[in-house]
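Just the one chain here, the form predicted alone, laid out as structure tokens.
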Amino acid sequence: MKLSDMASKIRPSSTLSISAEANRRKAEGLDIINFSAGEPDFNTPENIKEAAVRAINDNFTKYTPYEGIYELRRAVADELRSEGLEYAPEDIVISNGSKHALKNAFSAIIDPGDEVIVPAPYWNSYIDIINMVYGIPVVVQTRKQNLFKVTVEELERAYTPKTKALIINSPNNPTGMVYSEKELRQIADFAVEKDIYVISDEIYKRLIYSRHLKHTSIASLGEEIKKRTIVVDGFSKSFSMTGWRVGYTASEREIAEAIANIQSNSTSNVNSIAQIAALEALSGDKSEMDDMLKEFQHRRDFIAQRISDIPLLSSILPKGAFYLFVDVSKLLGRSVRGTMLENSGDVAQILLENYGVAVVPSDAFGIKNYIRISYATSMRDIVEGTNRIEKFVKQNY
């Protein structure tokens, strides 16, 4: 008996695997600082949890429409309208998290052999999701000098007659970089000229720290690009609702109907209680979310300065999300504790095994010589974890 070719291509999520290993070591009693998880350490806000409890007590426990309850789709449309995006509730499909939303989106537009341009560094699941729908990922290496943001010139070089779509993630995981409106307009012009789709992953859009930047959705930059864009978002990051598994797509009606049909025959509706919780997240009090944003910014400012003070390490100040992308290239080419450090994976392994710090090596994101540090953890862990990283560098260099 043989598994399918597709199954043999799909890898476990690198970030989740590293986080699971860190948690396993913690469970064994080891002192581990986990900088690998892309998961806020805050509890889900009280008003959201209370809305879910009320839904249970009200017996809101039956099937819902597979595209999501109308009230939630309307709330999503209202929020998007406040950002300059005109979508009707019928253009919204509620999914089981943003990862599922991405799978739905690619399933709706990709035929076997279609190419999808993926700027690197990228969130590691993009490649596997494209493979799952029999598309071909075409990775474009961005440059540090351009803050790891893809340019039209790079897109032009990657484009072929088989190109069907392009994925944009702003704010970006793993770099924390945010595309400006000017940069997005150039990409939009390219997509319209080539007549390709854009998947716009906006899961971190509420987590932007610069006063000089605001979130801009590429779909808001004109009717022609809006027709070609599928907006993907969710509730996991900004509302600290990772376990609730609620995401969504917003798109033109024809695409939305295709996505809804795909979902109806795969997962049916999202958990009914979680939908009520998500509705409260959008329509209820957001003061706890505002407090989370302030705390994330405080952590970002601290950890970015702390890493910059450590010899041989450098990073670019992230403008959004909750990750620091650290250049470790100056650590490579040396033997540490009997191991030759040849890549970022070796650095990550030494940090975990000998210093009790879990980070994600950048090979998971399609680029070499970096590690990703998540500051979605307590200040105590940030202080202790950066102290351990400094100890590693100063002991061995």
Ligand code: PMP
Second form
Amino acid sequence: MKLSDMASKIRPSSTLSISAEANRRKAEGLDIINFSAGEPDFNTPENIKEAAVRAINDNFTKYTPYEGIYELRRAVADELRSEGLEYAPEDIVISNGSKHALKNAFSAIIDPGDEVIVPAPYWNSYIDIINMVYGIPVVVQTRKQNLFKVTVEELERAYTPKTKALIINSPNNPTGMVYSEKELRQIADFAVEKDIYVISDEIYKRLIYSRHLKHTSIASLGEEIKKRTIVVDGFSKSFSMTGWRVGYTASEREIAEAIANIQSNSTSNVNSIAQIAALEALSGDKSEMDDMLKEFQHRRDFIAQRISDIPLLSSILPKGAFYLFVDVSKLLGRSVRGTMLENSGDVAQILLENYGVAVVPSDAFGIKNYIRISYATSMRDIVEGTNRIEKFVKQNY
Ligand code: PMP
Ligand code: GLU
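Complement to the form predicted alone: the form predicted together with the named molecule:
Time for the whole complex; same chain goes first.
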């Protein structure tokens, strides 16, 4: 007896595994600062929790339509319209988090052997999700000089007649970079010319820290690109709702119907109570969310400055999301506490074992020599964790 080839290929999510390991050590009583999880430390806002409690008391506890309750699909469509994206509620499918929305989206468009262009650094799960639907991830390296944003020249090099789709993630995990409208327009022209799909992962779209920069969805740049784009978003990050598991896709009706069919036979509807909570998140009071955004910005400013003050480390100021992508190449090639540091995984290991700081090494994101620090954690932890990273560098270099 043997597992399927597909199952044998799938690795556990590195971000979730590292974070689970950090939490396991914490539970054992070790003093660990967890910079690994991309999970806001804030509680879900009160008005969202209250809406969920009301849903239970109102006995809103039965199956809902498998594509999601109409009111929530309408609220999503209304929000997208305010961003220049014209979708009907029928074009929206509510799924179990945006990870599930991505799986649904790829399931709807990928045949075995189809290639998907994935610009690196990428969020780790893209590769495994594409493998799960028997697609072939084609990783294209971006350049630091271009702030890790993919260019049309790079896409051209990765393109083959088997290319079926490309994935864009702005604001980006793990770099925090945000694509401008001009950059997206070039990518849109490429996708239209080659007649390929775009999966646009916009889960960090509400977390942008510059008044001069606004989120643009590639799908808003014309009818032709909109037809080819599946927008993916979720409630986990900006509403601090990671455990509720709500996300969605917005797409052409034909794709939405295919996604709904797939979901009807796999997970059915998202938890009915969580859907009511998500509806409140979109249509209710947003003041707690605004406070979270301000706090993230404060933390970003602090941590970026703090890390750049540590010798041998450097990073680019993130414009969105809640990650700092730190270049550790100058730490490599040296023996520390009897271990030769050859890659960012070794750096992450020393930091965890000897300094009690959990970070994600960049190999998980398809690029060498970086570590990702999530600043979706308390200021107290950020101060302590960066002090420990400084101590590690100063003691050993
Ligand atoms: N996309 C990106 C870029 C992410 O960082 C994450 C991690 N949470 C997800 C999608 C999935 O999030 P969720 O399934 O919690 O909506
Ligand atoms: N996306 C978050 C991260 O990158 C949460 C973990 C996960 O779903 O992978 O850390």
